[in-house]
Amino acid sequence: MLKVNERPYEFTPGLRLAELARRLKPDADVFIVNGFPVPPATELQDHDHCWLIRRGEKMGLEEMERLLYARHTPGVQARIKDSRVGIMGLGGLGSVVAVALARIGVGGLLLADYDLVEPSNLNRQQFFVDQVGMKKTEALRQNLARINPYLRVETFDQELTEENIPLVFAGVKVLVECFDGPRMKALALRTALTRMPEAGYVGASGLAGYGENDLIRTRRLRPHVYIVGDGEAEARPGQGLMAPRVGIAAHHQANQVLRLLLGLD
């Protein structure tokens, strides 16, 4: 039995994707197998995963969820496609780990951030010229709507705390904690292992600078407890925060939110 489009379809031998494209959908001009794009004239096995997509064709929530069927190792988008994932801090990693999920397809995000879009946070951040201003969390909140239209996103834009981060995240499969001081890297972590002990954890430290790139590891703590980063590289005067070694560390504790979605702990 194949699945085209999601849908099953029977298999039988010496099949190949441009005869199935001809009695499923004659106007296809993409072809992905198994997740990856292959040419008309592949022979087909049973049990693989077919899709048969027309370039500028326009989405809706049917159409966007079988383009991220189609990209994504089979089995995957099944099971991210209900996680919810809260995010702690929406600059540097924050707002690019929220992009990163928007993309792949995870179900809903709670956005947390209690700032305005500043001039310096356009260096490295997920943010626009035009939202100067803005609350954090509404202007992110656009940006991931023009990707994934389909997501469902909720914001909390006032200060987390010790009492608050269980009550605001309560639910959320993974918890990533985005800050940019120790403190609240410390407050975090602790309210994470106290009081939320079933979500998995993804924090960061050390990502400041212009430092080798393999420097940036991601680093297991206990069971579904990671923090990525170099361990030491702090932003302070003459080693600023910079959107290439942020965007390092950000689409690492992305990686690891999707490992963890999927069980790889």
Given for the second form:
Amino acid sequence: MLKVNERPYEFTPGLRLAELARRLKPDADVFIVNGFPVPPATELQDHDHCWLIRRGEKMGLEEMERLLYARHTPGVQARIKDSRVGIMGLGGLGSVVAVALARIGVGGLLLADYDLVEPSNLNRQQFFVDQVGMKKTEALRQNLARINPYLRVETFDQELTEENIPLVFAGVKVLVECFDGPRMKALALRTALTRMPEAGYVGASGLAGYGENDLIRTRRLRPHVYIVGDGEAEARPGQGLMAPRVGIAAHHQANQVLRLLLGLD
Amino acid sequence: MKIIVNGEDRQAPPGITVAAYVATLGFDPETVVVELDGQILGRFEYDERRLAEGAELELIRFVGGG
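I have the form predicted alone already, so could you send the form predicted in complex with its partner chain?
Complete assembly follows, chain above in first position.
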């Protein structure tokens, strides 16, 4: 049995995509099998998941959701779609982590930041010029909805403290520390270690400037607790925060979150 | 006296507080998470807890940027 646009279809040996499209959707011009675009001459195997799409067509929400999920590695998305991840701080780390997790189909994000979007953020953060002055939580919610409208987004736009972090983030599978200030970074880890022993944790320290790529590492502190960065490169005059290296660290964080959600670490 | 900091032998003045020891390393204690003899310390404990001979400290220090 095949699945074609998420509906069952009888498999016959030797069947090619082009023939399938002729029968079911003659105007299709994009062909996806098991998450990858392929040519129409591709011969199908039993149990393949096929997508026949006409470029630019307006799709219903349900079909769009299936299509988004078709692009996710089979099996992975099903295991992360019910997960809820908390992100503390929506700067160069947090906004990038959020976009990466939205794109792979993590089900729910809880975004926390009390700041507004400023022009100086735009050198590395996932906001746009026309969002300057907006609350970061709201701006990011809008941007994520344009990437994945099925993502469940919750926001918290007040200051985080040692007291409220366990309450605000109660029940998240993984907590991602994306603060800018080192005192908040330490506060967050201390809070997680002492008051949220069940949650996975991915923090960051040392990612400013344009030092070597590979000095950024993901270090395991203890089971399900990780810190990303080179541990040294702090943001200071002459060593600013820039999209490339902050982005390397952010994507280390996002991949570590994924590994935790999948139960690999 | 001898203490162990992040797995390495170090010397520290007897009876020094955690906060004072961290400050001797040039770190703002507020930017450091401290595990003393296997226990994560609350921030209020840094000024109270004193290091004893052979104390095992794990220091996780953060630098700014995000």
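Owing to the predicted nature of the structure, the values given are computational and were not obtained by experimental measurement. Positions refer to the first chain, counted from 1. Each form is matched to the other, and the largest set of C-alpha atoms that superpose within 1.5 Å is called the rigid core.
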(message) Checking residue 49 here: with the core superposed, does its CA move 2 Å or more between the two forms?
(response) yes
(message) If the two forms are fitted on the core, does residue 26 show a Cα displacement reaching 2 angstroms between the two forms?
(response) yes
(request) Once the core is aligned, please say if the CA of residue 255 is shifted by at least 2 angstroms between the two forms. (result) no
